[in-house]
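Read the single chain below, which is given as structure tokens and is the form predicted on its own.
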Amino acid sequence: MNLTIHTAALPHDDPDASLAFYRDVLGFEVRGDVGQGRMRWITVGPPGQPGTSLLLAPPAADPGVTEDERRTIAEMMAKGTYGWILLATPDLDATFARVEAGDAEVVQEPTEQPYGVRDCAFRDPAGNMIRIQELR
């Protein structure tokens, strides 16, 4: 078996704000943008890595999601506990400075963790946790 992770998904509640964060702050390229209004599915990814994408999607758009589940998802997004992703970079300090300058909410400055990694954390406009780990 030969599998790769092609696309991971994070929810958004303001597609324009999420697009600006991932494109303008993180430097991802836009690979797709379908739908309209708040019901947009936006695919972004790191330049030079066409096999890896992040889908920014409206939360609870699936018709099988109940109103109680939609309410729970909205509450978790508001608290920043619904979605998260781990990115990596060879230069954590420069990346942190760029993201911080983009007015992203800083959750954790670059920190040497006791489990052997150095990382930092931000929240995207939808409240998703974005952890960035230094490649060693």
Contents of the next structure:
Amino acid sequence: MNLTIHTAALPHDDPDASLAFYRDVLGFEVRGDVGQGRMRWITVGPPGQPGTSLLLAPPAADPGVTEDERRTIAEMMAKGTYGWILLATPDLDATFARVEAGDAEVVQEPTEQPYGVRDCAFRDPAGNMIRIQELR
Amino acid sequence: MCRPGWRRARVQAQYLAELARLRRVRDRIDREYARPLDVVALARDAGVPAGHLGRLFRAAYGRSPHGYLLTRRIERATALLRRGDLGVAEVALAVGCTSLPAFTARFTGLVGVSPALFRLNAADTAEGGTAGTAADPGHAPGGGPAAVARRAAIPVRNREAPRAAGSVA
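I would like to compare: after the form predicted on its own, may I see the structure of the form predicted together with its partner chain?
Zooming out: every chain and molecule, the one shown earlier first.
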């Protein structure tokens, strides 16, 4: 077996806002953008790491999702309890400063955690939690 | 003037915007839990009356803003007590609780044992060499992301969840 983690997905509710956040604030490159309106699948990823991507996708696009489930997902996204992802950087303070300057919602300033990591956290425009951990 | 479908969509959009405001209140509690925070100030900054905020918050997150703040403080206190280098009163202050009796009562109610006993037990476990190695398989598979462990470790009444150790590296 030789598996790599190729793509992880996060939901968006405003593709243009999410695209702007991942491209302009986090500095990701855009690798794909298909669909239109709210039904857009946007592939982004860190420059220099073509093997790993993040897919920004419309939530609950599967036709098997019921209206109730769709509403619940939209509410969880707004509440901030649905999607999240963990990124990592060798320079947490510089990364934090840059993302904060990009006017992102700060959830947590760089903090030494009791379980042995140092991290910070933001929200993306869709309400997903973006935790960033320091590599050391 | 207005079709029922449009009205429904508008009401739903307003509700989602309200939830996003609540999310910012909750994130602020997560960020500033160690400072003096009161619900009146949180509500004022969020632009809603305090009683209204309380009702909305409880409906969205299952507890009042004050209850969430205290739970957050107690969750952080368990981490500090496990470290073992701070006394109970110091820990209470460090997480923003200015009343030691209130802290002790809340801690005992949520965790199931008093902070002093919890600290003692944590020290015993550390000596036994098992501290931090037990993962809660339901919440942090394989000692997984610390952030999940932290969320999962938010105490619920009488459940003292062992915390997963390590990072994701």
